[in-house]
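Single chain ahead, by itself, as structure tokens, in the form predicted on its own.
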Amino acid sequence: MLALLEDPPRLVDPTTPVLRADDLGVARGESVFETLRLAGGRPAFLDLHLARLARSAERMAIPLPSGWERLALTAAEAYGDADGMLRLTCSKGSAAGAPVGFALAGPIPVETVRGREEGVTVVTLDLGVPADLRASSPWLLGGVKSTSYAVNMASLRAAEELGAQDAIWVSHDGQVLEAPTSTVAWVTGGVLVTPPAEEIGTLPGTTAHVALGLATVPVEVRRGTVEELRAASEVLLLSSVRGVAPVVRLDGRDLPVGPVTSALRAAFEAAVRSPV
């Protein structure tokens, strides 16, 4: 189901072209997006996603049009009560035109649900930059959710070539950063740890924001080394559609689906379906 950002939003066939060939999102990757869960006809944590969409648009000098909440609710209502995913996209438009916004709703891929329920295998990949570089160099757009995902997708392909399903980026100086499409967390000494997004220029995770607030163990937002990550008793990836996914193998080492991950996954899934 495709909905266009108009007043009111307009539903069209998903095969309908919505971007011009000279749109700067197409030509130069100048567009931002958010992907979120649909549960019971409702987009989960919509306010958090819209706030992050606005921050990303501001960083990329995209004058974000109004009406995104209504667009998301329109697309969700049209999709129905089945579980699904909703992608909100705003492209900068042509050089002489206005930004273009649209929402695309559809089912969650089977492999995504499988990753949530059964876990994922992961390798660490060196991003090739120091941990502090992106935070101190805002033009690198660290922490911005743009559609310029070529490096992210290349990282996932590299992980697959190494026999894994996903990757965790580490800095050239050995600190844990993020995954190509997820926030990283791990359990060490009974404490749930995740890196500080603003401090190291990674994407502030909406799922991490919600899920870590549901944790029943102490939570620390701090830097961590790849050695600490590899020695952790539990490792998990957090993302909007997949949710809380246990890492069951990291760099060739098997890991259990531990009690912290299991409890957090259950709590987050309940929160996704909560009407509040």
Ligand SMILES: Cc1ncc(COP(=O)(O)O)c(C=O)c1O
Second form
Amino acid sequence: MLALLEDPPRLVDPTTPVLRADDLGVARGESVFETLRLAGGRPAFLDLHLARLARSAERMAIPLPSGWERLALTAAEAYGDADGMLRLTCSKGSAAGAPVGFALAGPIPVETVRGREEGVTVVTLDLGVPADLRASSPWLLGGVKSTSYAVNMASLRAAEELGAQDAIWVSHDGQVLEAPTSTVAWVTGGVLVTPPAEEIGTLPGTTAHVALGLATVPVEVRRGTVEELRAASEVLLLSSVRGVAPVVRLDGRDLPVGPVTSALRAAFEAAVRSPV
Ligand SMILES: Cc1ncc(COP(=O)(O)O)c(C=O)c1O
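Return the form predicted in complex with the ligand of this protein as a structure block, the form predicted on its own having already been given.
What follows is the entire complex, opening with the chain shown before.
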């Protein structure tokens, strides 16, 4: 299901070409995107995603056209009631042209649902920068959801080569950052901890925002070391489509699917389905 950002939004065949060969999104990775959950014919937490899309576009100097809410609702309605995912993309366009927006809806891959239900195996990977660098050097685009995700995808391939399904980036000075497509959280001493996105230049996750608000244990937003992460009683990866996924092995150490993760996963899945 593909919808184009026009006034009104236009549904077209999903195989319709939408970008020019000289689009700066294609040529230079200058485009921004959001991926969100579809449930019961509506996009979950759309306001949070649209606010972040606007923030990402501003950081990439992409003049974001209007009409995203209507576009997302149109695509969601056309997709129907089944569980699905929606990707909103705004590409910068050609040098002389205007930004191009579109929404693509489709089913959630089975392995994504399996990761949520059965958990994922993870290795930590050194991102090679000190924890403060991405926040203090905004041109590195930490915290921006741009389609320049080649490093993120390469990290997932590196994790796979190490026998794991996902990765957690740590800074060169040993602090926990984020995962290539998820926010990281962990349980230590009964407290649910997640790193401060603004402070360390990671993406402010919408799932973390919603899920941590539903937690029934104390929550701390603070920095943590890789040693603390490895000693945690539970480790979680949070992202819109997979939701709350338990980490069942971290750097070769098996972890149980603990009570905090199970409760949070159930609460988040209920929130996705409850109309706002
Ligand atoms: C780098 C990164 N961090 C965190 C997240 C989680 O964000 P959200 O919960 O809004 O999906 C994502 C999602 O794709 C991501 O790409």
